[in-house]
Every structure is written in C-alpha cells, then in structure tokens.
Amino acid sequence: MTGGFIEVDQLLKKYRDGVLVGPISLSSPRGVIYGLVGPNGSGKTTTIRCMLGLQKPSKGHVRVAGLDPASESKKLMQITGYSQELPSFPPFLTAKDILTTTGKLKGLSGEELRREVSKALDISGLVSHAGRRVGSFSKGMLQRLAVAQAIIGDPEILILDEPMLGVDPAARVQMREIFMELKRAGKTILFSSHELYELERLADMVGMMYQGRVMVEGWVKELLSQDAGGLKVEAEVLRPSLITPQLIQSLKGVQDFQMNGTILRVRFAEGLDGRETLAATLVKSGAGLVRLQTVNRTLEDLFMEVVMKGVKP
C-alpha cells in the first residue's frame, strides 16, 4: 500500500464460473479526478463493486478514504456517492423521491434535505420531470439521476461507473463542468469509461486496464508528454514516391513509420528529437516538404500502443 485516498493492492476476483480478475493495483490522491479505462470485461466494474463493498475480494485489499468497504461499507457509503452503469432505479418511484430517499439515508432531512434535493435536480436538468416515475425515463435521464443522486449530500468521494453513457452531447458539456466543478471543492472522483477523448479531458489521473490487470497508471500529463512513448511527426510531402523504407530507417531513432498518400508519419525513440534530420533527409532526396508537424500523443495512441499490444510501457 502505498498510502492513497483510493487504494487497491494486488486485488484478486475469482467468481464461481472460473473467470479470474487482477491481480490489480491503483492508487488515487485525493481531490483528483481518476479515469479508469479499458474494454469490455477488462475488470473495471469489478474494481469499482470492491471499492464498494458489493463484491469481496478473493485476494488482496481494498481501502477507501482509509476504510474497508466490505466491513465499513456504512461509514463509507456516508462520504460517497455513487453512480453505476446503466443506472437502474425502482420504476415505480419518482425522480424526486430517488433523490429524497438518498438523502433521508444520508442523514438530511428538513430544509437542507429539500435544498440538497432541490439542488440535484437542478444541476441534472431534470427540475421539469422532478414528480415522474423514473421508469418512463430515458436512458441519457436515468445517467443525469444517477449523478443527481450520487452528488446529495456533498460526498467526499465519486465514484462513477461509466457515467457519460448514452448521454447526449448537451448533457454531456453539463456533466462535464459538475466534474470540474466538484474538483474544485476538493473532492475525488473515480470514474470509468470506454471514451478516451472524455478521460483526456477530464482525469487528472488514469489507469489503463487490460484483462483484468492495471496495464498503465499515471498523470495523463506526464504519460501524454512528448516524451513518453517517443515524438512523433507528421510530414506532407510532394512526392511520395521517392520515399523508400530504407530511406526512413537510416535516419536515427526512427521505431517506426507509416505512409499514407503524401502523408508520412514517423516515431522517434524516446528522448529523441529528429524533426531537423527528417526534415533534411525529405528534401535532399528530392521528396519535397510541404509541412512538418509534431504530432501530440493521445490516450488512443498510448492505449493502442500499451494495452492492446498488452505490453507494460
């Protein structure tokens, strides 16, 4: 252990029908929104019931906020809220009375109870649907409840089980701001997702899984700085012809290239800068320069690279 607000060591889940999840490790500070991504079936949803206290770990240890959620889950639920994927809520209950529930259970009742309820519904955009039985909602207002509810009473922690899904682009920017928000004040939220684009601009942190292990964990600056993983460049050229295999793999630190029309895309080794050799090499051999560009690494590219080639960086 090494001492993080959300802390996983060596968690092991052996279910009964023999399919095996980690042994996986992650750690979260606190006050840092922490991206959890990987396929389906890669353990994340496992990961995030052990931080629960819904499943039990075979192996391993799991603590939250310094607490043991299989034999702590009431101190723990108090200071979390929680969202899980394709959130389901008794149909025959309103939105209102989800959200009023959650908060009797929270301890609220009284004024701050109909200010925490009122608050819910007013930054999950479902105020005008408030008295409707949740289970004519729609998929993306069943997404907006399930973060309504697990924001009432001001939760210490988040934890979010695939959260913008089905959501629409608008509800998505809205969602996306509470995050923020809720960074601000210093809380810490855990989500999982599918959507690389969305962890980039939201986690400060990711964990990248991988058949049930933790394949990649770190800040998303360091891990997409230039550095990491090597530069790659992107060059337009005139003549794509003139450009051979051989050429590319004679300049130095080159790991690999592709070329695409008059598009050339080239990966330096790591540490190593040779936009100014390339640049050179394209032009003497005739080839021609139109442009030259430092491509920036994505979470795509690092998950590519990383996880599905199931190789630890």
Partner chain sequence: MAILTIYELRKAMARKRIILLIALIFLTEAALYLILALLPPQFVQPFKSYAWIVGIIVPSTVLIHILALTIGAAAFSEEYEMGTADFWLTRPITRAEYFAGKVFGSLVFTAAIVSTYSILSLILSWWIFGPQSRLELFVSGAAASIFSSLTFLSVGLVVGELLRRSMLATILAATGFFTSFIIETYLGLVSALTGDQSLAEYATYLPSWAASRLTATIISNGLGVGAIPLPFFASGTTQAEILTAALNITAYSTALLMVTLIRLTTTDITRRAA
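Residue numbers count along the first chain shown, from 1. Values in this document were obtained by computation on a predicted structure and should not be read as measured data. Superpose the two forms; the largest set of C-alphas matching within 1.5 Å is the rigid core. First, how it differs from the form predicted alone.
- Comparing the forms between these two forms, the C-alpha position of residue 110 differs by less than 2 angstroms, with the core used for superposition.
- Residue 288 is among the residues whose C-alpha shifts by 2 Å or more between these two forms once the rigid core is aligned.
- Relative to the superposed core, residue 249 shifts its CA atom by 2 Å or more between these two forms.
Having displayed the form predicted together with its partner chain, please output the structure of the form predicted alone.
Next comes a single chain, given without company.
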C-alpha cells in the first residue's frame, strides 16, 4: 500500500460463474479528480462496488480515507457520496422530493436539510426544475440529479459510476462545470467512464483498465508528456501529388506515415526530432509547406498502446 486517500491493493474478485476480475491496484491522493477508464466489462463497476463495501473482495485490500469498506461501511458512507451507473428514480417524484428524501436518509432535518437540498440543486443546475417530476427529465438531467443526490450532506468523497453515460454534448459541458466546482470545494472525486476524451479534459489522474486489470496509472499531464511511440508530426501541403512514399521513407527515423488529401502525418522513432528535416524536404520537393506542427498525444493514443502491448508503457 502506498498511502493514497483512496487505495486498492491487489483486489481480486471471483464470481460464482467463474468470472475473475483483478488483481487491481490503484491509488488516488486527496482532493483530486481520478478517472477510472476502460471498456465495458473491464472491471470498473466491480472496483467501485468494492470501494463502497457493496461487494467484498475475494482477495486484496481496499481503503478509503483510512477505512475498510468491508467492515466500516457505515462510517464510510457518512463521508462518501455515490451515484450508480444508469440512475433511475420514481417518475412521479420531483427533483426536490428525491433530494429531500435522500437528505432525511442521511440524518438531516430542519434548516440543515433545506440548506443542503438548495445547495445540491444550485450546484447541479436544477434549481429551475426542482418542482418538476423526474419522469420528464432528459438523460443529462437525470445524471445531474444523481450527482446532486450524491453531494447531499456535503460528503468529502464522491464516487460516481459512469456519470456521463448517454448524455448529450450540452449536458457534458454542464457536468464538467459541476465536477470542477466540487473540486474547488476540496472534494476528492473518483469517477468511471469509457469516454477517454472526457477524462482527458477533467481528470488529474487516470487509471486505465483492460481485461480486469489496471494497465497504467498516473497523472494525466505526465502520461501525455511521455514520448512513447515517437514524435508525431502533421504537415499541410499545397501539392500532395509531389509527395511520394520514397521521399518520406528516405528521411532518417521515419516509422510510419499517412497521406490524407493535403495532410501528411509522420511518426518518427523515439528520441528523434525530425521536424526540421521534414520541413526542408517538403519545401525542396515543391510540395509547398503550409504548416507543420506536433500532434499532441492523447489518452486514446496511450490506451491503444497499452492494449496493443499488453504491458505498462
């Protein structure tokens, strides 16, 4: 164990049908947004349920804020807010009804309850919909209501399973704003997703899961700054017909390249910066260089590298 605020150490879960998830290890500090990413069936929900004490690991250890979810679930739930994948609510209740009931179940009453419900509605952007029956809510509004329900009682930790699943682009922007406001308030947020683009924009740290294991974990900025796979360059030219495979392959360190219309993409060997040579070659060939820029590495690039290699990068 490395002493993270949220810590999973060699978690292994074996189901009766023989399905095995793990071993899984991950660690999140306090006060960050941690994104757990992976395709459906990779073990994200199992990991989250073990963090909350909703399932017991077959082997391994889990600690959240120093608590063991298996034996201290009541204490843990006092400081943790949770939203499940694909939340559902009684359609005849209003948003305010649901949040008020949630607050009562958490032991709130009187002015404290009213204050918490009001704050949750405000943060989630549902104030104008507080008296509306949730049966008429869109998917995005239901996801925002699920997060509002999770933050009732001002929990220190938020664990959210696929909070952006099925929401439209406008709702995604609203969800990002909610997450960032909660982070500014000092919350520790762990959320799962299979949307790499969203994690890249939101998460401070990421754990990439594949086939029941965390294949790579780290700070997003550090992972994307690594030069794994070599430098990638994109060039726009005026006369692409003058660019031949032999011309590009003659350059030192070229690993592969693609030509798509007027756009040339080239990947050089690790540790080699061939931008200057490429620019000079394109100009000399008469292709007419319009622009040349480095293509930033993305979490999608990293995830595909991990899947192809089957090992940590």
